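Only one chain comes next, encoded as C-alpha cells, the form predicted on its own.
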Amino acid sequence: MVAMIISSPMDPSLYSVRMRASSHGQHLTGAERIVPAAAASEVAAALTQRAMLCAGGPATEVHCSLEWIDPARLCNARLPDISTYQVDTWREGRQAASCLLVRAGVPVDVARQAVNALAEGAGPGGRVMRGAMIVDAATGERLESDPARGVRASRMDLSAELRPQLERTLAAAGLAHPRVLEALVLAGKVLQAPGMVAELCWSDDPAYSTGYVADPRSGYQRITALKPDGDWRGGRVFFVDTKMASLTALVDYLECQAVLFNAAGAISPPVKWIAADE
C-alpha cells in the first residue's frame, strides 16, 4: 500500500521512499529515493510500477513506504570515484574481484570464500538473500543475525541538483544503465560506514552480469562480468573491521542514517583486466 502525501510546492521537507517486491517469499527487487515532499507520491507510484514490471516477476507482494527525514540527521557526502575493469569471462571477473578485495585488505581466503558464497547462493538452502552478508574481514566469519535477510543499506540518494548532472556525465561515459547509478549511490553510503573495509556485489538479475568491488581508497570498481548470463544468483557482501566499530553501530548506520550525495567523484576510462596483476 502506498501512502499519499499532499504538500505545498514550497514544502522543504524530505522523505525516504522505499520499495521492496517479492514473489512467493523470494526477493525480486528493491529501490529507494530521498525526495521533496511534493514529489513523494509520484516517486512512490513510479517505484511500485517498476516492481510490477520486474523481469523476475510477477511480484506477489510489493511494499512501498514513505518516511519523513529529520533534517538534523541528514548527512551530505561525495560519491566515490568510478573505474571499470573489462574481463573476457565471468571466471576472470571473479578472479579480478578476489584480487581487488585483497588489495583492499581482505585476506585471500576470506575473499574467495565470499565470492563462492554469492556464486552458490548465500541464503539458507542456496537462495538469494534479501539483504547483504556482513563478514569479518580478518576471519571470514559471517556476522549478520538473520542469514536470509542480512542487512540492508537504506536511506540514501542523490541531491536534486546532482542527479541530472550525474546522469548526463554517466551517459557520456557509456554508463547510462540505471543499475550503475543505483549501485554507485549504495556503494557510496556503504563505504562511509564505520569499520567498512570493502564491498563485493553482483546482481541477482539473470540478465545483468556486471558487478563491482568497492573500498574507501579505490572507490567503486566495476567488473564487466561476474556471473554467467541467465544465472539468478547474486547479492552483496560487506567486509568489516570489527576492531573499528561495533556491529550495532555498523547496522544502525547502514539501515538508519540518511545520506544525500551532492558531489560526484571522478570517472576513469575502462581498462582491460590483466590477470598478472593478481
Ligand code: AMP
Second form
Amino acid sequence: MVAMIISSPMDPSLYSVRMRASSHGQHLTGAERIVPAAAASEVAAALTQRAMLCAGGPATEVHCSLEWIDPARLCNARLPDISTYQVDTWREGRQAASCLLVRAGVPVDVARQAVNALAEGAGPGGRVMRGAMIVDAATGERLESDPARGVRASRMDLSAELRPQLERTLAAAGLAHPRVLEALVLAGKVLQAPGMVAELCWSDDPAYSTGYVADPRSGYQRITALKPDGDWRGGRVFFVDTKMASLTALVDYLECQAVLFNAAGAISPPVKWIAADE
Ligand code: AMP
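Since the one above is the form predicted on its own, can you give the form predicted in complex with the named molecule too?
What follows is the whole complex; the chain from before opens it.
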C-alpha cells in the first residue's frame, strides 16, 4: 500500500522509498530511491507500477515503504569512476573479473571460487540469491547468515540535482541502460563500507550479460560479458577485510546507512581487455 505524504514543496525532509515484489513467494524485483518529501508519493506510485509491469510477473505481492531519513544520519558522497573493459567472450570476461579482483587485493583462489559460485548459482540448490554473498577476502569463507537472502545494500540514491545531469552524461557516453546507473549507485555505497575490498556482480536477467568488478581505488569497472546470453544465474559478492570491521557493523552500514550521492566520478572510454600475466 502506498501512503500519501502531504508536505509543502519547501519541506527539506528526505524519504527512503523502497519497493519489493514477489510472485508466489519468489522474489521478482525491487527498487528504491531517496527523494524529497514532496516527491515521495509520486515516486512510490512509479515504483509500484514498475513492479506491476515487471517482465517476470505477474507480481502476487508488492510491498512499498516510505521512511523519513534523519538528516543527522545522512551521508553525502561522490560516485566511483567508471571504466569499461570489452571482452570477446564471457569466458574471457570471467578471467578479466578474477584478474581485477586480484588487483584489488583478493587472493586468486578466492576470486576464482567466487566467480564459480555465481556461475553455478550461489543460493541453496544452485538458486539465485536475493542479496549478496559476503566473503572473507583473505580466506574465501562465506559470512552471510542466510545463504538464500544474503545481504541487501539499501538506502542509497542520487541527489535530485545530480540525477538529470548524470543521466545526460551516461547517455552521451553510450551508457544509457538504467541498469548502469542503478548498479553504479549500489557499488558506490558498497565501496564506502567499512573493510570493503571489492565487489563482483553480474545480473540474473537472462538478457543482460554485462557485469562489473568494483574496488575503492579503481572504481566501477564494467566487463562487457560475464555470462552466456540467456543464462538466468547471477549475483553479487562483497569481499571484506574482517580485520577492518565486524560483520555486524558492515551489515548495519549496508542495510541501514542512508547515502546520497551528490557528485559524479570520471568516465573513461571503453578499452579492449588485454590479459596480463598476474
Ligand atoms: P541485478 O543486477 O539487479 O540483476 O542483481 C543481480 C544480483 O545481485 C541479484 O540476483 C542479487 O543476488 C544481487 N542483488 C540485487 N540487488 C541487491 C542489493 N540491493 N544488495 C545486494 N545484492 C543485491
